[in-house]
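Here we start with a single chain on its own, the form predicted on its own, put down as structure tokens.
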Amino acid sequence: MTYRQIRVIGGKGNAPGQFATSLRCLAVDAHGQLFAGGDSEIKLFDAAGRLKRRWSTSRPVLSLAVAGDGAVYAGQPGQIEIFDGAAKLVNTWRGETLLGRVTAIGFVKDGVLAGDAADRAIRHFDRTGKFRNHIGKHNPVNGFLIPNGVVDFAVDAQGVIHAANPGKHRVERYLPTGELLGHIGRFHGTDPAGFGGCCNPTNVAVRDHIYVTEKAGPRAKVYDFNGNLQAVVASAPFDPNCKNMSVAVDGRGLVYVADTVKLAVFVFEPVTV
């Protein structure tokens, strides 16, 4: 499996479709369009990459994730924005408890997963905001490893979810409910297979396959649900100053993954032989 880099969204600047100062999270819906969250403002590009529309939030976004319904929500610190298919607040969960820094967003059945960094575990809530339990919150170290200060997490068609724990080199498995299925990944200084540094992966997605990105330095790898390496993305067009990068992937199998310096989103579609 290879990948080919096809085009390159937004990059530094002040035009309506760049981004100032900061790009931080991606999202893609079922119609192939993408968001994208940074300095404050929500960012909608079609599936050709053009820029359709921009929004605001109360407080910078830190992270996405786009409801069956079309409705947008919004990670910031302290609360979740959501917003209906036409970028209008509908309504706001605020907790400082329970949301202190909102930098993952996900749904399973019935229920909404926020990635609290503050506090280093996931939230499942009741689609009304009711909390329901911590995921990834009892082992001995009482939440995910995360030196770079961030939880993502991303769930598969099962409502499996499939959480970073980069201070342990993984992704761990867990149900909505808590339990702890498994996990993939070693460490590996040199081996592409294995995850390197301190702290990788820092970020996932999952749609057919699991993609994850990696810092120091930066690139983006497919694995598949057994932790075999598939491919290396890409790492060349990354500024090596990045983490954090969020990855997205939609139904066309096209990655997007967010460059936190050049504060561009590149995209890559798989190379059919």
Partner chain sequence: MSEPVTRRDLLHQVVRGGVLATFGGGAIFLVQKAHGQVVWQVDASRCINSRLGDTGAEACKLCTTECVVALSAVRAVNEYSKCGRCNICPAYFNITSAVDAQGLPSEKLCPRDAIARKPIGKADPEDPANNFYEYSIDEEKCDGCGKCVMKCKEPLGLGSIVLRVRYDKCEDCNRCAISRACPKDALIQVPVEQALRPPELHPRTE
Given for the second form:
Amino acid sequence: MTYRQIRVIGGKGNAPGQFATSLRCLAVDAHGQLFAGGDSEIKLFDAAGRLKRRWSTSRPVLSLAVAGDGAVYAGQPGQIEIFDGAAKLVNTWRGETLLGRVTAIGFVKDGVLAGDAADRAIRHFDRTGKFRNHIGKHNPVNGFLIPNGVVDFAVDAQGVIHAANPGKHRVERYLPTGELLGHIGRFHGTDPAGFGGCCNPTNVAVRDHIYVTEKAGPRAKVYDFNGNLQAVVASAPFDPNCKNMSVAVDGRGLVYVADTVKLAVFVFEPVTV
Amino acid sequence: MMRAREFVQPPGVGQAILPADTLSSVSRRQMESRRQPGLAAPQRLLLLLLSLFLAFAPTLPAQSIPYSRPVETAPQAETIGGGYKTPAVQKPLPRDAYLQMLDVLLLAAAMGISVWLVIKRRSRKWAVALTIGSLAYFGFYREGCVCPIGSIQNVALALTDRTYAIPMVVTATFFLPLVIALFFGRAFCGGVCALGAIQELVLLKPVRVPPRLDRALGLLKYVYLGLAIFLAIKPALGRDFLICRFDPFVGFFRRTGAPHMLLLGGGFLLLGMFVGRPYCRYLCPYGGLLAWCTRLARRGVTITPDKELDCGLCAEACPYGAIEHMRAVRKDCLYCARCYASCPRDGELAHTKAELVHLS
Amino acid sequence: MSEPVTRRDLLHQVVRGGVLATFGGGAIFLVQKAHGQVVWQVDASRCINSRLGDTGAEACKLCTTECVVALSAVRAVNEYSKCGRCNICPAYFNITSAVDAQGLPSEKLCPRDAIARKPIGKADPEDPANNFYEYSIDEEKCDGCGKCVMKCKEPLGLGSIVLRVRYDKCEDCNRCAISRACPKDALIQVPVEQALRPPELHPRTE
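Could I see the form predicted in complex with its partner chain next, after the form predicted on its own?
Every component of the complex follows; first up is the chain already shown.
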């Protein structure tokens, strides 16, 4: 399997469809629409990459997720803002201790998951925002090893949480109850099948495969659920100083990667030979 | 020569050298909050002056760096747990103020002792001992810093550049030997200067430099002095510290250095085995200043013509051509006390003879 | 036995007095404006080994080669509070060397073996990936070559290792030999207090 770049969305600038200072997070909904967060703003691009809507958040957006009902959850420092499909703010969950810095949001059957990078753990809430349990917190190092400053995870169709643990060079599998099921990945400095550097992968997305991004040198890769490398999506387009590149996959198999220095979303399409 | 510590008045640095962000208002606040009670008086004074400066320093715009870390991501001691304490980062302090003062006191003391040993005691033996001691401390232990020779440049710069300042230690190091020279001659050259000492000790078999050549070469040091001051007081970018840069012996003191400088130093030492202290006599810019001050000296090495004995042994013994017509040329006298040592009527030799006579 | 005071002696005394007064005046002038000791320090935001954006370049070794002090007065220091305490530290390991049985790179990066590593916190002896590590630099071994600094900087590391002037070694030359050679003018003179605080490499924006 190989990938080719089909589109670049955004870029650094002050135009409505561009990002002025930051691009931190991506999410795609069931219709292939792309939500991109940065500059304390959420931008909605349609499936063809045209800007459809943009609205502000009260704090810088660190993470985005779209629920099954079309509600948009925006993770921020100290809070999660929930918008309805029309970009109207419907709720705000606040909590300095449980939501220190929300760098990832996901959904399981009856709950909401939030990755708190300030405490290096994933929080499990019910749909009303009531705290249930920690995920990934109870280990010798008291959480995920994230020198990169981002807890990122994705939830697969079975409700299993795939969380990046960059300091261990692993993507770990957890149940929503917090039980560790296993992991994929190992360190390797030269083999593309391994994760290089001090702490990789930084970000993860899941659909039929596990999609990850790495920093230094930046690249996006695809693994199957057994940890076998399927493809290197790309590495050349990204700025070498990129780090914590958010990744998202839509139903068509398109891979969206946010370049945090160029402030652009690179869209890749799988090519079947 | 040895490099004098260089001290710059901070506002000038801020404008000329510092990048804007190192003086940002945030860091200034941090610095001030870092001040701790219970510091020694000089440090407190330093901090007071520093904070005064900081209060009035112009606010400089922060330099934009394209990448920034949004939050502190490194795990801290409390999250690491297990009783771990973050160790202090190793950062030794600059030499303490009292140690710097000690250098000045030692400099003054060594010059005093030199005057006493040479003029009062007329003892070559002890003068050599002092020379060795000075070489060991100012040369090899302090590695040639601070020294009056290099401080010429700093003083010249501090006098001309409004934004440049030198600490009191350097001021004292520069003026003390000159003041001593005004009264007693070049005591610094004889007993204290490490550069002089290393040459003094290698002098093996001095040859007499023809007086005319000696005088002509002696003018070189004034050219060097002028050039060094000229380069030192140029604006910051074109500025150069010639004396420090071409110090021939500092490489030996530091046991390391550029090969060509070590070679130059070796050359001077080799030459110095036959020509007495060539660097001091022909190149040392500070020697030039000392020579001028010495012209006004009230006292110094004195050769008293003897009614009965005009042997001229002293003039023979002087490797620096500083005895002419049975008279000491004080501006050229480097306080080595060889003349006294060689005198049959005075100094150690005379005393020894007298004792022998007495015993027999 | 008092010598008769000649006109020449008198003249000398007057001139000497004048010279002394000049010296005194100069000294007072210099002392009055003398405040704030400044020292040489490496500006981490300029040094190519630590400033951001120079990813992948070879480490600049001029601090090692140019300094007049044996081994150089510039050493690498690890600002512990900024260190990520990674298991696989790119400044400690040569991360592109072959991976050994434990899953760690087999070679170290430092050519002088000056960096030491030890597990801290609740150490897990079974799994090296389950620990925090403290990396300390032996300043007596370090020659300030900057290889580790280059590898520690973002985005590969956190930029906790920087080059710093060590004041017990620095001769405080009038014109620092490294500053003469430094292509980025990263050797600057700063007030002592400022030189001793941790470098602000990455200003925090949020």
